[in-house]
Amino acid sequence: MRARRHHHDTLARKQALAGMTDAPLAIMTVFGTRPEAVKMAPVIQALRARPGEFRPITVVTAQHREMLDQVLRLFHIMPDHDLNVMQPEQSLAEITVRALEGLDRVLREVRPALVLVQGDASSTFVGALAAFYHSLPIGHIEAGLRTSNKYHPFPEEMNRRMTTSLADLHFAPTAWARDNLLREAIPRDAIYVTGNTVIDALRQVAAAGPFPPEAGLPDLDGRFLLVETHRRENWGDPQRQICLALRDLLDRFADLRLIFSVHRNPVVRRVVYGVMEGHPRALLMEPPDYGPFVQLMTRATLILTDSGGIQEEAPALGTPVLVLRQTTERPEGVAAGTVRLVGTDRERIVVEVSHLLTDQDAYRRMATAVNPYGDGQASRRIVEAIRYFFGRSSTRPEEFGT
């Protein structure tokens, strides 16, 4: 009852903010990392496509400076407000405080009708918290993902849970995510099953490729593993075990190469370079721009990652993914057979990769499994849901998967 009453209170607030007029609604998007930017970009584009109805306001925390900026360039997004919170080896507390203070200043200046946040980064929770402090409606894109372990992934699991408690509109990518929200007493009419916007972005970028030589891509012929790791719970010894397993695999398969996109965080880089540097078939490269990275994912034999977004993207490209984590908030891929959880144990990683490199039937089953995460229409559904929420449409958008 309390959750439903809160939702009705929010409806009254948003109607007052919108002024019940036909003027364009100011919709603020808040994000700070590359994955957030990739997944938010199609939504910003969809809002821009309706200039008579929406006035998008883009705010970036720049939690990841360089990696964020290249996505903004790719999708031709110029932030209206850049908080520039990035500092070397910043702590979670420092990110939170600087982002919250910056957003508070922006929201005092700009009173949007709705604040949109995406995913589970620190910018996500802080963006929702700042909007709540200003009594503004909040929309959460990619809502309802859960592992039920507050330290895996850390701090993302709690970021998304706390964002859920603040949000008024919940854009769940799948029916599984919707059901998680329903179990937490989120009103059914506040949830929209949209698919994941990353598939919208991926299709757009893949259609623009291939990328020219100046994109900095290495030779993509032959078999190679593509690796990307950055999760805080894998810092230290887990990261070292992953790297030792990769060396074991290169020693076992003479035709195999490794392309490691090394995250810019010094904590990650010290371990990766300490173990992997010098191997003749291991290329340690700076994180490529998103477009070239899509091309790498397309051509890779296997992807090993602790990333969340790659679990959604790679299956759409037909590339099997081994997840270097103990849990995943995206079990749909595991159930569909597009991804497999392998953790960070050195021996298990070697066994799982070796199996897929030597068993053609097992590899083919993963490569041809159906991607459960989207159809390229998630951003359209989100915009239609916003129109419905503000009374600009009388029709609730159809759900992904129906």
Ligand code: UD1
Contents of the next structure:
Amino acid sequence: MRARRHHHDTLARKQALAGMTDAPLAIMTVFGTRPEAVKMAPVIQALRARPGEFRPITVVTAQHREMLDQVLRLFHIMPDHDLNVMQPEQSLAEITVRALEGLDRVLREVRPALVLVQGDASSTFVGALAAFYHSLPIGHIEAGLRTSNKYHPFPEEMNRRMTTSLADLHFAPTAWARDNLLREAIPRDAIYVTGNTVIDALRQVAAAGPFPPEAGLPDLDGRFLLVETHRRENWGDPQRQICLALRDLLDRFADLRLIFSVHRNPVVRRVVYGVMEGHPRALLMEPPDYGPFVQLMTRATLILTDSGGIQEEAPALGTPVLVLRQTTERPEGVAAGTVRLVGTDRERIVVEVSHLLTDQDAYRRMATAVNPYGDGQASRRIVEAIRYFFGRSSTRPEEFGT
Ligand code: UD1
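Form predicted on its own done, so how does the form predicted together with this ligand look?
So here's everything in the complex, that chain up top.
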């Protein structure tokens, strides 16, 4: 078994090395949603920093339009190809088909040495599939996250599993993610434990300092809950239960405010505005830019979310997170004690939040800054792994966490 796995890896690498010259390698990054953009940006910057070795080509599916553009502006990224696939209330099949056709057109024109995808969105899986159809090597950033439940999160769990089966280089953020991949018989040589690039992005943005009043941030004094939800498995009743719990909490704590970053998805907006609009201490805001959002996360008393990225960012900022889902593919924050899974039951949410707002010791235990997801060096390790893969360096990068 071991010998065969090794053979598989050397084959992928041999093919990549065949016909290599000293010319800069064209590395294509493909992404389409806000979180992919945040996590891909530091990798693009690290590739750009070696112009003699790499020629980065950026392709955005623009599965998200406005939310993606914000991040592109922040990190000074001008896409080389923009497929502009977003449509109002798009179905999963529509995103998939439109992005696949668009990528196929681009790949017929440009033949990169490697295609990089990130995470678990539809753009991730479709990017890998399009590259596979063109027999190109594929690198998957943030590989190996798993819940073991096909429908939670939906469709992300399957997006990442399908991307794993297509990829040649697997950039696992943590040792836990690496072990998941090993259990699925991914060759050890093809896995690099890098840390999550979200910490690279977070550090860069935090270093830019506090945001000026023009950033449109509300008053951040006093206690407030910061909320962000968008998961498909929470559409409809679970989302409604969450909003009702938030109303209960505002009624119970007279000093408490709510800042809700309402995702642009109209399915989410209808429910959130329906239940919450008009409450004097509930601020429903358009998704802020990433920089100001980091500031909101830093200043929040508690964060309630079904987002994956926020579960990685908040522990580094020392803000406790209650996850509005049944499962998480990111158990490291739970193990570290800064993240707790609470689900979407109205009563349970009220109980959990009330406890943290009244018991100072319990709150303090959760509000300790820990950093299980990265050390700010993930993009450097990814670029070093790419250099190694293409024979431009003789050593593998050191693993994150060792
Ligand atoms: C997508 C990803 C999810 C990721 C999330 C982060 C998939 C299947 N889902 O979910 O993994 O966690 O992004 O936000 O890939 N819209 C806009 N403007 C925008 C963005 C969205 O108007 O800038 C609206 C559009 O009407 C779109 C809808 O939101 O149809 C939903 O977007 P979609 O990409 O289908 O799924 P998300 O729920 O955002």
